[in-house]
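Here's a solo chain for you in structure tokens, the form predicted alone.
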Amino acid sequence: MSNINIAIDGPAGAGKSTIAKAIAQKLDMIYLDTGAMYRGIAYKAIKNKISPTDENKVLPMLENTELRIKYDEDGQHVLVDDEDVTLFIRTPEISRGASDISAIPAVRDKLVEVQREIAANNNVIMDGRDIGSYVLPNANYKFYVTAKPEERARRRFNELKEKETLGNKTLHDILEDIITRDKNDSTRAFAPLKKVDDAIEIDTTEMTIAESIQSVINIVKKA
């Protein structure tokens, strides 16, 4: 029997990662946070004082970069050149860097190859920007999880505040970051963020996390 793949796409802060993690646990699947992989590459670039938009410098760095994913009782870990960077990649700076660096085709090619290999050998649920359209176009189930920008900004603000990684960022700053990222992700030439025709849209603006999770599980179980 072939492996089951679920693709969840959507803009930043819509809740797709939270939903994907919960569904993976309930359905005993592997959850692959593809965005964390791009964050890992962006983290290395920024750490080495390389602009994530500078393709001429990113490409040589990429050739000498090994990225691996491992799982333990705490969930997914991103290892860049054997360094576990999981705890360092959730800042606004890395978020912007991930959006910028993901627009470089060679970066996406490298990480998509890893993602597809994992999906081919496991029951996997992935979330990102182009999972249903590009990474796993033949996924068994496709969802597009979204929410209004203001609500997504509020959620991200509270998340960063709780993790004490907010810094001097205001709610307005977070909203501006999200609007900018939405534009970058949806207008990039290569594999942009979009809702594919066969994806089911889930708008979480007025939904609790539990309601969002259950709505997706109901559809999968019904099918």
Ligand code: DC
Contents of the next structure:
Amino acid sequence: MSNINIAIDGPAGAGKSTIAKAIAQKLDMIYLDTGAMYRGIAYKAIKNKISPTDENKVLPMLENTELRIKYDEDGQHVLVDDEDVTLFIRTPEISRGASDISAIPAVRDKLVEVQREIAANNNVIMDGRDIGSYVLPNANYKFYVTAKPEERARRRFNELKEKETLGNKTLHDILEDIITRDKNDSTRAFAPLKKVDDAIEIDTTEMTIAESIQSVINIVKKA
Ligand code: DC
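What would you give as the form predicted in complex with this ligand, now that the form predicted alone is on the page?
Full complex below, order starting with the chain above.
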């Protein structure tokens, strides 16, 4: 029997990872946060003072980078050259860097290969920007989870505040970051963020987390 693959795409802060994690737990599947992989590569570049937009410097770095995904009781860990970077990749600087570095085709090729291999060997629910359109075009289910930018900014602001990683950012700064990232992610030439025709769109602007999760579960369970 082949594995079940669920793709969840959408812009930053729409609730993809919260939904995907909950579904993975309920349906006993693996959850793969592909954004964390781009964040891992961006982390290494920034640590080595390489600009994430500088393809000439990113490419040689990439050739000497090993990226692995590991799971334990806290969920997914991203290992870059055996360093567990999971706790260091959620800052606004890395968010921007990941968006920039993800526009480089060689970066995408390398990470997509790992993503497809995980999907071939496991029942997986994967979230990202290009999962339904490019990574897993034959996924059993495809969702496009979105929400208004102002609502996404509000959620991200509260999340960073709670984790005490907000720094001196205002809600307005976060909204600007989100708008820039949306534009970056959906206008890049290779595998941009987009809703494919066979994806089911879920707009979570007016939904609670529980309602968002339930709306996806209902569709998967019905089929
Ligand atoms: O989902 P996230 O915010 O952690 O993703 C960080 C960045 O990585 C995002 O701005 C674009 C990029 N990304 C991508 O291009 N393709 C994916 N499948 C996942 C993330």
